[in-house]
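First, one chain by itself in structure tokens, the form predicted on its own.
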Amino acid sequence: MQHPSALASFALVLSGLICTHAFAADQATIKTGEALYNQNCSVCHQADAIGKPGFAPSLTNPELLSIASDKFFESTIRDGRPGTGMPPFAHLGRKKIKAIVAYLRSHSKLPNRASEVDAEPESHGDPRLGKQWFDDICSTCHGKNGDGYASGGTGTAIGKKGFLGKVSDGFIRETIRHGRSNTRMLGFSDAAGLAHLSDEEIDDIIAYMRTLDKQ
């Protein structure tokens, strides 16, 4: 019979050789993620997906990174957006959209809520009162029906199916709080921020946000 110090020995040299493991696959999947982004989202997104304002969004941004669900990323890409210029990419199948995903998180510098974000309640605003915020603070960005680049903006289309379809009310708050930094999105929450909007006209925002693909 082994001693058991022996044992314990062994599953730890076992543990190790098996995180060492995950972990250079892990780095496989990232590498091979990069050079699928490479081939496929550079051209819109630019390098390191740090996008470019006015023509596409940045997609290593770490509030988004942070607020964003695995699920969130991959139907985007597999979806695309339409009535932007995302198209779908659901060709690439379901492991490729998944090693670009991966690639996207390798650039995380805050730790991922998505799961606490998307459990977050949701609105129960006026969707009047969110219209008069919405026209005069995110349309200036985001376009008066939230078309977005179409308009001449230089925010996304966060009037679209494509994009309120596949978020939840905690993801919208949570960016017009907060913002994203190194980006035009700044936040609107807290005396910092560019308005000072309290929780109940967030929600009358999101609301309204909820009729535009309606509209």
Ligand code: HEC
Given for the second form:
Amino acid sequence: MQHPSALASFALVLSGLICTHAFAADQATIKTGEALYNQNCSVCHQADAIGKPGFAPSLTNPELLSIASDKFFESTIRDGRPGTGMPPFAHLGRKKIKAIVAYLRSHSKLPNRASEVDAEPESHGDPRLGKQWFDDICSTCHGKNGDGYASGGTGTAIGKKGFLGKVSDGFIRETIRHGRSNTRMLGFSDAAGLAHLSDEEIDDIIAYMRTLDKQ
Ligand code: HEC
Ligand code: HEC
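Show the form predicted together with the named molecule, please, the one above being the form predicted on its own.
The complete assembly is shown below, putting the previous chain first.
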């Protein structure tokens, strides 16, 4: 018969207490974030941040939450997306913005892969080939130059700096490959997608997108 030493069981109780405490603190932050979300964001992004096609994207989409870093969320919320309907919220300050992100993250269904995705190699695709795909497929929803809702579609402004300046090629690549479930953004690597694109073709599209905010 082995008994845990008194010291070990003390350590166990202590770590249990610390965990419970951290959990309670997290829950409090999430509650604060939820209230801030309802005050500042739900008018556009809707209750539970499910989004509204052609108006504001979903922020609780599982694929988005799994590939987006905290830095992406915090800086997008802080700076907004100039030239789109997404206003800047720098006035809220870091702490409140972090609480909103904690609330969004509380909807996560998939593991967070942001650091892995952001470490993917950069695209070395051919922008001329990418332009053809973009004009044929992507522009239908995202607009001719990735201008977003302004051009009448349901896709966001993926040709503007507010997006391109904050995401890695890995983020764009994963989104094109796998899409975002329950939105109109279907994955293009899957047979179920609108078109089956190879990894090379996807990288050509990324290379073209990278030219859009410089035009
Ligand atoms: C007036 C409407 C409006 C409000 C209010 C608003 N947003 Fe947005 N938000 C948008 C639109 C529109 C976009 C998409 C812009 C584009 O086309 O790129 C967006 C995009 C985003 C994105 C990028 C999502 C993605 O799929 O990459 C994040 C993150 C975001 N908003 C967070 C917030 C948060 C958090 C709040 C509240 C603090 C907020 N927004 C308030 C309209 C709004
Ligand atoms: C049928 C419409 C449709 C087509 C076609 C489409 N998209 Fe999308 N895309 C969307 C929607 C809608 C979203 C945002 C999801 C949401 O509203 O929550 C999106 C989101 C994205 C995002 C993330 C943008 C952000 O703000 O975070 C990228 C990147 C993207 N699409 C790239 C592409 C590319 C590249 C193509 C062409 C190969 C393409 N999309 C084709 C509808 C479409």
